[in-house]
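Next comes just one chain, in structure tokens: the form predicted on its own.
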Amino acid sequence: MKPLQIYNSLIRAVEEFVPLTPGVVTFYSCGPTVYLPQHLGNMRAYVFVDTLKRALRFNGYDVRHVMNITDVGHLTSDADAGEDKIEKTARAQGKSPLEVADFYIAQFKRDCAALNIELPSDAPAGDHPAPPQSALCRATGNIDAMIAVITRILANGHGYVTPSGVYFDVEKWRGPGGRGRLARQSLAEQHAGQRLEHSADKKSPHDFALWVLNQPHHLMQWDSPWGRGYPGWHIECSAMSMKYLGETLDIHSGGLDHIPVHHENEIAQSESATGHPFARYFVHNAFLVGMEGAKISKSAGRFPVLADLIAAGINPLAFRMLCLGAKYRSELAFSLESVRAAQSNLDYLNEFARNLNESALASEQDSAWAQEYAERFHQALNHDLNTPQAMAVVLEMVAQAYRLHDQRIWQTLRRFDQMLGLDLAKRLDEVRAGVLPPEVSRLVSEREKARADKNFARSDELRALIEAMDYVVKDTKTGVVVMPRRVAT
């Protein structure tokens, strides 16, 4: 079997993945800024992160994964301009920044659970980790780590302190005419079209803030060796990734929009602090776009969220299926029609799993013909995460099982699903045990309340949502009965 190959943005080519420590992968992914709901474009990125992590595990690696949560320091412009995004929402909603962050973190976790995205465990407060270890870590819980990295940058001569803040000296780091290692752009090219804030005490408009000072109205501030203030956005990822994973990462992921500024700045500040390479593989996902080709983003105004799909009667895992149906480095056009088409394929797989006979489920060994599909699936996966081809192999194998009247492919299909994350085994277990999944139970409860309130329009909407998740609702004299469609028929 060909080893796992991945596109490395550092060299702009697909290459074999080889971790620094045999068998162990250190993986850092840029996480959410929690000031609004995460739109479906954001969620595509997190589905990709989860897919890459599952692919690494599928190839036998022990993955130590860290994802940050930005709850301070990300301004409305990536170029150190504008308001703090968390504080802007807090002021608009009349809440504290902590209340805003906690609310949207909880929503983010619920959306990830609905999409079967496996997040790392929350980092404990006041921890002193021995890297590498997995963690879901908040910026506000790692201020000391950021101050420590900034101190090293200053000691190595790559930063300077002014009354307005601590800045990274980009031109000194790059040298005359230097180009970014990741974006391969000059500073003029990197910031073309941006309005750069040039404080009077900054050496260059290209220098970025490591620590912001003298902002008395900012709601979140901490003491530091340079004065009371708060961190810049870029330093957060460097500090947290190195704290939990070590000074050189195997993989750093993020969206394509992170390449020219955020990730370029991460490399500069991290390597100036440590003297070591920061990340050996940078892996970037492309955007989710509307049917007209425009990138889906919060700045564009109204943006679709997972709740919109659920309200339209679509299983959230159909969106995951849609993401798997496109190469991660290609733009993915979104519409309700495209998600519904993906749900048809998901329903096809679920229906096959639900109708497996006892002998197929009990068999520890699949039919010999399934081995060819297992090899083709793995081959597609290891060729730069070609999930569309891998999904085609899965659907073809199920179709072959129907043609041959041979259901003995369950072990292979279940292993595929450990990679795909479509929860086929979980749904099968729920059917066999007669247990409703949590999301269905919640909708049933909401529908019962709507009926009690005589809100029959809402009751009908909720019934449609339940049936979209492949369950049948029957109102009887003794109460409501909800069962999987296979059992109902």
Ligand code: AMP
Second form
Amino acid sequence: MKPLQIYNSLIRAVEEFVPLTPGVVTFYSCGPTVYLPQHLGNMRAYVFVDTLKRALRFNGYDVRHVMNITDVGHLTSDADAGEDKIEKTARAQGKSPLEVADFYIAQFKRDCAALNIELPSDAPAGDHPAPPQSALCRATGNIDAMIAVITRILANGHGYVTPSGVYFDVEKWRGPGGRGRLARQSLAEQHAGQRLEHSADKKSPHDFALWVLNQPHHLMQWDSPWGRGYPGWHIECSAMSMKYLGETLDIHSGGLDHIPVHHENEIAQSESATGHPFARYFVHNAFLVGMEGAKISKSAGRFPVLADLIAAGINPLAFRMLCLGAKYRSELAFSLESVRAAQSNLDYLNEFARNLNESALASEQDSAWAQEYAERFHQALNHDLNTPQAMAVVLEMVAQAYRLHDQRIWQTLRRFDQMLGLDLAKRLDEVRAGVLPPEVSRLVSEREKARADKNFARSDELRALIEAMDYVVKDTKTGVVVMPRRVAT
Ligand code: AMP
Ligand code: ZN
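Having displayed the form predicted on its own, please output the structure of the form predicted together with this ligand.
Once more the chain from above appears, this time first in line as the rest of the complex follows.
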């Protein structure tokens, strides 16, 4: 099998992936800023992260994955201007920044779980084991690491201290007319059209804050060698990635929007501190578009979130399927129709899994014809994560099983599903155990109560939620019957 090939934004080409340490991959992904629910565009970015992680595992690698949670320092403009996003929400909701962050972190974790996105475990407080270690880490829990990196940047002459903050000297780092490593733009091109906050303290408007000082209204502040203040947004990713994974990462991911500013700045900070290359492969997902016009009633005035899909009776995993149905580097158009089409493909696979016969399940060896599909699947995946092609192979294999009346493909299908994360085995287990998943049972009980109270609007809402979990409710003369979708029809 051809080894995994991936598009590296640093060289703007697809190349073979080779980790620094054989068998182990260090992978850092820019995570959420927790001041609002994550919209479906954000969730596309995290489905991509999870897909890449699974593809690496599918290729036998031990993946050490770190994701940050931005709970301080991300201003409403990426260019050192505006308010701290978390503090802005805190003021608007009359809550503390910590309450805001905790609330949206819990929501983020729930959405990830519903989409089968496996997050690293929360970073332990205090001392941590030697890198590389997986961690989901909060900016506010890693201020010391940020101060340590800023100290190194200053010691190497790449930053300067002023009354309003510690700044990174971008022009010195880049050299005269120098271009960024990723966007390959000069500073003037990079910031064209942006209104830069030009503090009189900055040597150049392109310089950015590493540590902000003298902002007494800011709620979250820490002591530092330069005075009380708070970190800039970019420094958190440099500091946390290197703390948990080591000074040179194998892979760094984020959405395309991060290329010109955030990731350029991370590279500049990290490499000026350590003198080593920061990340060997930068990978970027393209955007989910068309959310503005999405006809999801409750989402008027904001981008749709996962809860909107669920309320519309759509299984969250159909959104995962939609993402997998497009190449990660292509824009993906969102609409309810497109996610419903993805759901019908998911239903097709679930239907097959739920109806597998005992002999197919018991067989440790799949039919020989499945091997060709296994190879094509792996090939598609290793060709820069061509998930639409891999998905087509899966659907084709199942169609072939129907055509040949030969269901002995379960071992292969299960392995594909470990990669795709569609929970086919779980659906099968539920049917075999003859039990409803606890969440479905809870919704059914709640719906019965709503019906008893004659609250039919709520009862309809609950029916949609149950259907989003792939179950169908029928009210019969003898009581309520709940069955997996499709099998029931
Ligand atoms: P943020 O919380 O704004 O920092 O965004 C979190 C992640 O979502 C980042 O990696 C962004 O690049 C990514 N992102 C934001 N909007 C979209 C979108 N419409 N489609 C795909 N990814 C996005
Ligand atoms: Zn980042």
